[in-house]
Amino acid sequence: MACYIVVGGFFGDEGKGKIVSYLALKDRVAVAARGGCGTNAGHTVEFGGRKFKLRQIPSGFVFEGARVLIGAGVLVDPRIFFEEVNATGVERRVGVDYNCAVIEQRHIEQDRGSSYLSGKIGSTGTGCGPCNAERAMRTVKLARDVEELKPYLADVSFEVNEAIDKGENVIIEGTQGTFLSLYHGTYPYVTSKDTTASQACADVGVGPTKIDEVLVVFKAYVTRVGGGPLPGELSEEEAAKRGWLEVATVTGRKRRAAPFNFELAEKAVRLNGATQIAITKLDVVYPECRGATSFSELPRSAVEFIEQVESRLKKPVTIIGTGADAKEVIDRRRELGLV
């Protein structure tokens, strides 16, 4: 049994939602807890013929036996929270930490009304930056102060630690990507808090010694939405030609694209203390991989890419995404002796 942290290795959009949903189903997790910033980060989960675009509910909700929790470090917008509770059907098994800060309409208006945030930085306009600023000033409203949230309030740190101490499987889901970290990213083109694995621990109230595996997720190419540097950036025309032109889950904006960046990946492994690596959308770069569930099914070109990743990053690639559905995955953990 294990406690996994799953975080993004680039600028977000790496496919963490898919990886978390797969692990939740495969490992039959007792708890799926979300860390991260707030509603500015969207995770897409395709399961059972449906597509879910989640900004609050953990992607691990797909396993019906999982308790789904939102950690104290996460910002909660009650309107979006209730929309997702209804869409996912998790009303009886979802919990929001008492100390989550609450996004109010005025935060959204401040975010969208700021020419600096919405213009230069490329903010999502969801109110997360202004809300986190208020939290730092110790004036923000917390979940425990909102009447409509009271039936869902929980001590997330207690629940997560209790599950770990019982030897149950737990997954902690980070949001965005390493290089959107307020501390370690491409400042000022970053989000309003840290996004690395250590922050995910703090967000849900788990000490680092309780973590068994840190899984850093990389896409087989790099994308970024909003402002800031993107080494090796392709033209929109070239990205479209390669099939790499994507649309952001939260904002609907086109994502900028570039080839896989080994230097950034090496730094992400170091910053997060990665023990394992996941690669998603291998099927986009190598279409003949689509739907593969065994490493032996991969063409030589794709195998060579995976081998290069392992050689450069010095960590095993344990999970490989080969399609959009949660079950379109190659899981190498048993083959590599890691389960």
Ligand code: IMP
Second form
Amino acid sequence: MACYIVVGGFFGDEGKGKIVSYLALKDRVAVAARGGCGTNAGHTVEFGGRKFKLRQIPSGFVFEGARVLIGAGVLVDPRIFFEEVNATGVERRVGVDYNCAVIEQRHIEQDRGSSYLSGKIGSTGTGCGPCNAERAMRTVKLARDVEELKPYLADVSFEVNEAIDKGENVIIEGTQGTFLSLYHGTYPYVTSKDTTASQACADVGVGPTKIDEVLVVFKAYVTRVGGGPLPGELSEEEAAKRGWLEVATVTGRKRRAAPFNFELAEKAVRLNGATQIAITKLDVVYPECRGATSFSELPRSAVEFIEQVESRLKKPVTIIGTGADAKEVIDRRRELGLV
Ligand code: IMP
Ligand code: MG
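Form predicted together with the ligand, following the form predicted alone:
Okay, now the whole complex, with that chain kicking things off.
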């Protein structure tokens, strides 16, 4: 029984949604909580032939026994929240913290209308930056003030801590990636708050002593959307040739791409206090891996890459993504003696 925090180790879009959905199903979590910034993040979950692009609802919703909760640090856009409640069918088990700040139309207009934010930084135009700025000014409206959210309001910190104290499995999902952190990232090309595991704890109201595992998710290559440095960046043509040219979930922009970066990964392990590593999209780099569910099915080249990651980062690679569906995963936790 454990409390996991799952965060991104690069610039977002590492495939956290897929990893969290797998773990929620496998570990039959009592609570799946979302921390992180807000509707700027899009987490893709493919399950049972359906595809969800989630900007508010925790990716762990796929386990039907889970209570799904949005922590106080997360920005809520009621319009998107209701769309996703309908799409996922979680109406009877979803809760929004009383203290979530609410994104209003004017935040979206400020974000999109600012040539600094939407032009230079390349923000997602979802209003998150202006809403967090207003939160810091202490003028923002909270979820508890929004009539239509009343039926869903919850004390998320209380519920998550209670589940942990009862010995139930809990998964806390962060958003974006370590190098989009307002504190530790590539400022000013970052999002409007910290994105590390400590922030995810604070977002849902759980203290660091309650966390058992910090799982940092890396994609087998690196992508970045918007402005800012990307070491080893490939030309769009080369990225397309390798099959690494992705399109962003929220904005539809093309993502910039680069090879796996060990230096950044080492720093992410340190900043998050990682205990375990997940590698996603291994099948994109090594196509023979597609759909594999055991380590012994992997070709030598892929095994060598995983071994290199473990020796450089000095943490076990416990979860490996080999396809889009929540179940296309190699879970090494048992063979490594971790469960
Ligand atoms: P903002 O968070 O919308 O203010 O955007 C700031 C920067 O973070 C931009 O470069 C965005 O592209 C990037 N960003 C924000 N959220 C995500 C995400 O979930 N995935 C990837 N990039 C993101
Ligand atoms: Mg994304």
